[in-house]
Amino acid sequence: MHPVLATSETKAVPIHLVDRASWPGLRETLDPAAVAFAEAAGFEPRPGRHALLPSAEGALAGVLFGVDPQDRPGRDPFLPGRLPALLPAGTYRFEGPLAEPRLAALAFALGAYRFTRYRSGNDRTEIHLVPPDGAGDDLSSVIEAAYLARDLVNTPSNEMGPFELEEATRTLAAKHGATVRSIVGDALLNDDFPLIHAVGRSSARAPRLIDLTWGDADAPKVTLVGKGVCFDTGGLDLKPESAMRLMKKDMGGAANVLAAAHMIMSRGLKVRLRVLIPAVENAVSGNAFRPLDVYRSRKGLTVEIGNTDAEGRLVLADALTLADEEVPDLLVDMGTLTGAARVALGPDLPPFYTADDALAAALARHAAAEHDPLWRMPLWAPYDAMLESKVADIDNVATGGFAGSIVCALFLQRFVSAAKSWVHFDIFAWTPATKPGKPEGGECQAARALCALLAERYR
């Protein structure tokens, strides 16, 4: 179980969700004067709102919080994730019927998300949670997949390169009995990954592919594959000081497969599982590949580096030719690869590709109900066109700079022929700003939505 969650015997404070309308009702069964006390300090049943209701012996007796009416449009199941930050430290149940249970406690417990690896002391207070009735028996695992996500991209890359991306891959392996294997350095080349290791090269840092399986291998097929640029500098093609800050970040799509990859082997999903990982540092150095420069990729297509800074769609489509090659019943792609994406769509709402419409329904259902938001875009196939190069089979950014998300989600489909279904992830990977549940700092996106998919699928 996981460290932020305390079992049912453990004694534990009242936190009562309510609203406007239950507010009354809850009022006349609490001690009067616990009441007096919070409605003098100010306490109404407004979202977000809270107040601690002290016992006859000045003791903490329980928690009054705000929440949305279960009707309001818009509403925010995750602002029982406000809890962590406001209460002393304890252990906490939620009291009466919780319309979400599932979602409550799952907010409760990232909102209760700290990343002190290098912080002097001990600055974390200690808040647990009792589950509800109908959270669900894989809570846990839900808690622990977003926590490996958040501390991977939080983690600093001169502590997060390819080789500790492999590293915390094997970690995770180690816990499922799950198999990797790793192809690093000039073996790229003889393996026939040239796109990996024409990006990877520049670094000190050895790129790789790292390759984990898991599960039968006669079950249905699953990959997912992550981007694990573990720092992008943007290679020749320079970013400003602005755009390269939070650049510790670009191995985000690596750390969600992981995430998902942690959910589904918790879960003893029926399914062969395999994560796919091109890990490479995007540095500059004498040897770095160059603009107009023309590569071979593994499927054999031929492409043309318009610009070093869309690496991360280039060591992608190593890795997806891979995976496309023995045909899986799903392939997965996730990564931190456009800006034009959180242009069009904001850092908390990632967008999706697919041409499989039963697929997409399927994840727009499911992002909803885990709170796991998702937008599905066009594989608009007219601005395929703009990926035309006039030296090699197709160009590595599109003519003209427009829908850029769209046209890196084309530039990948290029790379999947066989898989009976595809679907391509562009996420951000951190919260710009704390919200509830979101701490700010590195996030787990569109795992929890997946996983959910696949275990309706496979359990």
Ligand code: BES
Second form
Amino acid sequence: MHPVLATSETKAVPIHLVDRASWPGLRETLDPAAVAFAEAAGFEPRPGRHALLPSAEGALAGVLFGVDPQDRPGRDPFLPGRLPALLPAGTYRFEGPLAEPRLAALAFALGAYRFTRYRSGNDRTEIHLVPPDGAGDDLSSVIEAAYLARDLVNTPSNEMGPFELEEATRTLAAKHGATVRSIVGDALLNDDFPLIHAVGRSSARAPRLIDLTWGDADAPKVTLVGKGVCFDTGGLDLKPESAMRLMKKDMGGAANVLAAAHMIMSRGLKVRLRVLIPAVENAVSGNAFRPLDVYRSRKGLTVEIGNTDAEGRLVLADALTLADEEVPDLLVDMGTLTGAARVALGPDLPPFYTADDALAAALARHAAAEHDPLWRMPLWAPYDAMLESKVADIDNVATGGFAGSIVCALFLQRFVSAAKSWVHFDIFAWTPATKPGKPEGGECQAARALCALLAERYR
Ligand code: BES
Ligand code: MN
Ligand code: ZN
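Switching forms now, from the form predicted on its own to the form predicted in complex with the ligand, please provide the structure.
Full complex below, order starting with the chain above.
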């Protein structure tokens, strides 16, 4: 069980989620002195407002928290995620019927996250929640997964290089009895991963392809590929400082496929799971790959490097090719691939791309149900022409600079041909400013929705 979850009801302080409609009825059931105190302190049943209710002895007897009216769902379903920051240390439970118990519990638990690795003081409030009925059997693993993804992304690059990403994968694998293999450094050339090697060779920290497998070899094959760029300087086409600053998060795709893998393995889904992480640092040195270099990819397609900053699609291309070779039932990739995806949809709504309409519809449904928002964007075939190279089979960037996220998806699509179904997520993996349930920093995106879909298909 995740430490934010409490096992016992005893002494848990009740939290009442109230709106304008439910407040008068609830008010009648509470201690009049406590209500008088809350109202004297300015409590109103408006979204985001809260009050602590005293007992006759002056102890903490309960909490009031205003939520959006049920008939008018609000702008932020994660509002109860503010509670951990408002409450003193202790164990809490939600009192009374909840419209969405899973959402309330998830919001609370995700709002309790703090990145404390480098804090010498003890700034973590010991706060716990008794999971409400109906929160789902998988609640704990969902919370663990989100914390894992956030921790991996938040850990600065000096302590989260390709080696440490492999270590994190091995730690996760050990928990679930999964197997990990890794191809490191120049072995990438011998084993035919030229693009992963080209991007990663300039770093003092050896590039690698991390390969985790788990589950019954005869079960349907689900393969997750995550972009593991442990820092993205942009390579020789260097990023300006404002753009480079956040690039410790460029392994967010890897963090999120590991989060998804944790949920899949915890739930024991009937799949043969494979996780592939091309882990590299896009650095600058004398042997860095260069603009207009040409490399033959594992797939056989030659790729001209229009820009060394479009490195994520390069490392994913070789990993996708390997994944595709065993004809998986479902091939998924995730990565922080383009700034353009953020321009189109903002930080909280990752686009996904697939040619499989049934998969797209199911994903949209689970994204809504799990409050893990996703939006389908098109694999717009006419834009394929933008990737034409004058010397090679394909360029890694488009001429013109329009439709950057779509163009990236079209690039990746060239490397998938056998998988029965393929979906690509262009995620951000980061919350730029704290919102309820989403502390500023690394974020788990798309993994929960994906996992809900897999649970429905392969339970
Ligand atoms: N890791 C970046 C994309 C990125 C930047 C994601 C900022 C989220 C926030 C990626 O490797 C990259 O640099 N992409 C380029 C592509 C361009 C050179 C075609 C971009 O988006 O500018
Ligand atoms: Mn880049
Ligand atoms: Zn990148």
